[in-house]
Every structure is written in C-alpha cells, then in structure tokens.
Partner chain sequence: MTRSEINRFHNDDLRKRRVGGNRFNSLPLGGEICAHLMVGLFSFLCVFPFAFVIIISFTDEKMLVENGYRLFPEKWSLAAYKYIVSSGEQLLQSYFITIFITIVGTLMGVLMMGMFSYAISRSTFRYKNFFTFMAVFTMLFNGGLVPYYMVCTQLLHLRDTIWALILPLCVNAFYIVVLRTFFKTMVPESVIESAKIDGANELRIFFQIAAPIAKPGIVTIALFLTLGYWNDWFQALLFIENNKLYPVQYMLKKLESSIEFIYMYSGYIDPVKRVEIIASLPTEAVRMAMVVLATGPIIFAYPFFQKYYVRGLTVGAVKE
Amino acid sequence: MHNVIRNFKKNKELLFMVLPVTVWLILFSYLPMFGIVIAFKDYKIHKNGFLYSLIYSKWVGLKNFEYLFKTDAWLITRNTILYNIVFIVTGLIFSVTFAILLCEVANRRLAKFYQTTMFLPHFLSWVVVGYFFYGFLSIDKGFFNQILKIMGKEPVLWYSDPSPWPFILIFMNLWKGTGYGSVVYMAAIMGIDKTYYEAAMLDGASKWQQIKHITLPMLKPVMIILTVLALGRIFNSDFGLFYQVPRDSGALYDVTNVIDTFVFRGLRTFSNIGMTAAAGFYQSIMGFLLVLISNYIINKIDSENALF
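Taking just this one chain, and keeping to the form predicted on its own, what is its structure?
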C-alpha cells in the first residue's frame, strides 16, 4: 500500500492527464456493455425507464440471432467484409503512396497546399457529400446526365442501377480518407534518420531504391499495426458512406446494404431492438476474433511487429 501511494504521488500529473480519457472510456465503452443482454431479450420500452425495460423484458435466448441469420445476414456480412477488405488494401496503398510523394516535394509551401487539399474532404459530412454527389448523378438535372444529353445519349438511372456503385463507393472512400490516412505515414517518414538516405545516396542509390530499401521497410511496423487495427473493424462500416451517398435507394440494397445500415433500417422500420442489438453483438464479437487471429498470425511471422 505504501508503494502504491508513493507511485501515485510520483506520477500524479500523468494520472490526472489520463483521467478524462478514463472517464470517457468507462461511460461510453464499458457501461454500455451491460446492454448486450438486449440481444437475448424481446426488449419492450416501458414508461418506467430503461432499467425497468431491461430487467422485465422477456428472455428469448438466441431467437434474435435466428431472425437475423434467416433474413439478410449473409448479404450484409458479405458486403461489409468485401468492401472493408478493398478499403483496407486500397487505403493502405494510396495513403503510403501519397505520404511518400508529399515528403518528396521539395517546395514546402506547395507540399502544404497539396496536403491541405487532400485533407479537406475528411472534414466534410457525408450528408453534404451526398447532396453534392446527387447534383452530379440526378436523373433530370445531374451534371453527368446533362453531358450525356448533349452527346445525344440516354440519361443513366444512377440510383436504380447497382452495377457501378461498388466502384463509386470505393472511389468515394479513397477520396475522403486518403488525406487523413496519409498523415500517420508522413509522420513516420519524417522520423526516419536522414543519415540512411545520405549513405544510400553516397552508394549511388536512386530515389526509387531509397524508397524501396529504406522508406518502406521503416514504415512496415506502422503499416502492420494500422492494418491489424483496421481488421478489428472489418465488420464495421462507414454508415454515412453507405446510407447518405446512395440516398437509401432500395434498388441498390444488394450492393450498399451493410451491417450498420441494416441495423439502422431494422430499428427504424420494425422497431425490433432485440434483433438490431443481436446484429451489433455479432459485429463486435467477429471484429474481436479477427484482431486476435490477425495478431496471432503476425506473431508467428514477425513477433516484433505484433500488437501484443
């Protein structure tokens, strides 16, 4: 006990610094975990409040999960996983590439301009982006359809044709996320010892050889950590991207419906809180397992770069 008090006095400034984050984690990450039981209940909202409803709602076991897997579980899981795999791979490639390119720009003012231009989309709401995008794809006044009319071609029913939407969603995710994703890699590149590059230049290494043999190997630990963390969220989707950009068009559900939008529509349309809680629980458990599996694989391949 004496050692605990002494350590507290010694590190009290640091402990007080992390106190707000600790409180935030407890309130918004740990306390809500008690609501997991809703996934196993026929939850009915009662006038006496949340706790009364939670305690006195009827237990239904795994019926909520049965309902989930009898409806669209396969479709929404497939879409969520495939989109996120593509997002992780393309996001990694584009973020690393643009980070390296920006660090190679000799003019610092020009580099700052490029970085700001790339970073700006991250701050735009998907609601705003969805309305701007509608201005391009609208059937009657959309920019693209107006060009097609001038060319003498029939307008395209963008919000009724699912075929181009996987490519549209991938492009929009890259457009909005590449600038933000490149920041971490830029910081890592800035931290690389410049003597490595100086030695490489003395040995006659080209710029590409410096990137291949110095920059990329030095970025490898950061790339692995961020990829493992992204894998942990592979069952989570950007709700705004999949709901606001396609404007909740029913004709596009086969390619735009993911777990997050399914939960929202189920709650809004059927008010089935138990089923939506089951979908969220399924989402969290699978993400947790993926983090453990991916970290285990990395431990076997290269234990120094594993998370734990």
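For comparison with the form predicted on its own, would you give the structure of this protein in the form predicted in complex with the partner chain?
For this one, just the chain is written down, with no partner chains and no other molecules.
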C-alpha cells in the first residue's frame, strides 16, 4: 500500500497529464463498451439518465438477436462483406498500379501534380462528394441522362434503380481512396534500395521485368499487412458512402444497406433499440475477433508489423 502511494506521488505530474484523455476515453469509449449490454435488454429510455435506464431495463436474453437474424441480418452482412471484399481487391490493384506508374513518370513535376490531384478527393466530405456526383446522376438535369438523351436512349432513374449502384459505389470508393492508397505504396517504393534496379539494368532487365521481379516482390509485405488489416475491418463500412451518396434512397436499400447504415436508421427511427443495439454488438464482436485473427496472421508472417 505504501509503495502504491509512493509510486503515485512519484508519477503525479505525468498522471496529471494523462488525465484529460483518460476521462475522455472513459466517457466516450469505455462507458459505451459497457452499454453494449443494451443488446441483451429491452432498453427503455428513463428520465433518470443513462445508467439508471441501463440498470433497470429488463433482461431479455437473446431475443433481440433472434429478431435481428430473422429479418435483415443476412442482407446487411452480405452487402457489408461483399462490398468490402471488392473494395479491398480493387483498391489494392489501383493503389499499387498508380503508385508504380507515378514513380515511373520521368517528369517529376508532372508526377507531383498528378499525385496532388489524385489525393484531393480524400480531403472532401461525403456530403460534398454526393453533390459532385448529383451533377452527373440527377434524373432531370444530370450529365449522364443528358448524354443518354442525345444518344436517343431512355433516361435512367439513378436514385431509384438499384442495378447500377454496386458499380457506382465501387467506383466512388476507388475515386476517393486511390490517391490515399497510392501514397502509402509510393512511400514503400521509394524505400526500395536503388542498387537492385541498377544491378538488374546492368543485366539487361527491361522495365517490366524490373517491376515484376523487384518492385512487386518488395511491396509484398506492405500489401499483405494492409490487406490483412483491411480484412480485420470487413464488418465496418464507410457510413457516408453508403448513406449520403445514394441520398438515403429507400428504393436502393437492397444494394446500399450495410450494417452501419442499418444501425443508424434503427437509431433514428427509435423503432427497435434492442435490435439495433444487437446489430451493433454483432458488428463490434465480429470486428474484434477479425482484428485478433488478422493480428495473429500478421504475427505469423512478419511479427515486426503486428499491432500487438
């Protein structure tokens, strides 16, 4: 006991410095973690506040989950996972390709310019991006429907026809993320020892051979790490992309509803808080397990890059 007090005293300045963030973490991260039991309760909002409501709401066991898995769980899980898999694969291909191309462009000034413009979409909010693409997709005024009209074709009702949306969402994800992704890979390419290329050149290797036998193999560890990390987040999705870009259009829910948007809509309508919380719980637990698994895998491949 005496020791504990002495240690506290010895570290009191540093303890004081960690205090604000600690309080923040408790309020905004750890209390909600305990709030996860809402998923097992028939949560009723009580005027006495959060803790009172949490403690005095009735336990209902797995009822919320039963209800969830009877209704939307399959659809939102399928959408979330399939989109994420496609995003991971296309994102990897695009980021690596553009990183290599940017490094190969002889005019460095132009390359820098390309990089700057490609990175730009990353800095915009999904609301703004939604407006950008509304200019193209608007049903009566949009660019695309005008072109269709000139070609003598029927206009497409973009915000109520689900069939093009998987492609639109995949394109939007690439549009916003490629610049960001290629920056990371460019950093890795810049880190490759130049002498490899010099040696290959002396042996008469063509540029394509150099990329295939030096650049790509050297990038492999980074690619693996980033992919495994992305797999760990396969149950999460970018809320703005799936909610704001399709303008929350009900006709598109079949192809745009993911776990995050499902939880948000449940929360907004307050229709079934228990089931909504169950969906959130399901997402958190699966995400947690996947992060642990991916970290385990990274540890096996290359322990230097593991999270813990």
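Because the structure is predicted, anything quoted here is derived from the model rather than measured. Throughout, rigid core stands for the largest set of C-alpha atoms superposing within 1.5 Å between the two forms. Residue numbers count along the first chain shown, from 1.
Here V255 does not count as shifted, since its C-alpha moves by less than 2 Å between the two forms after the core is aligned.
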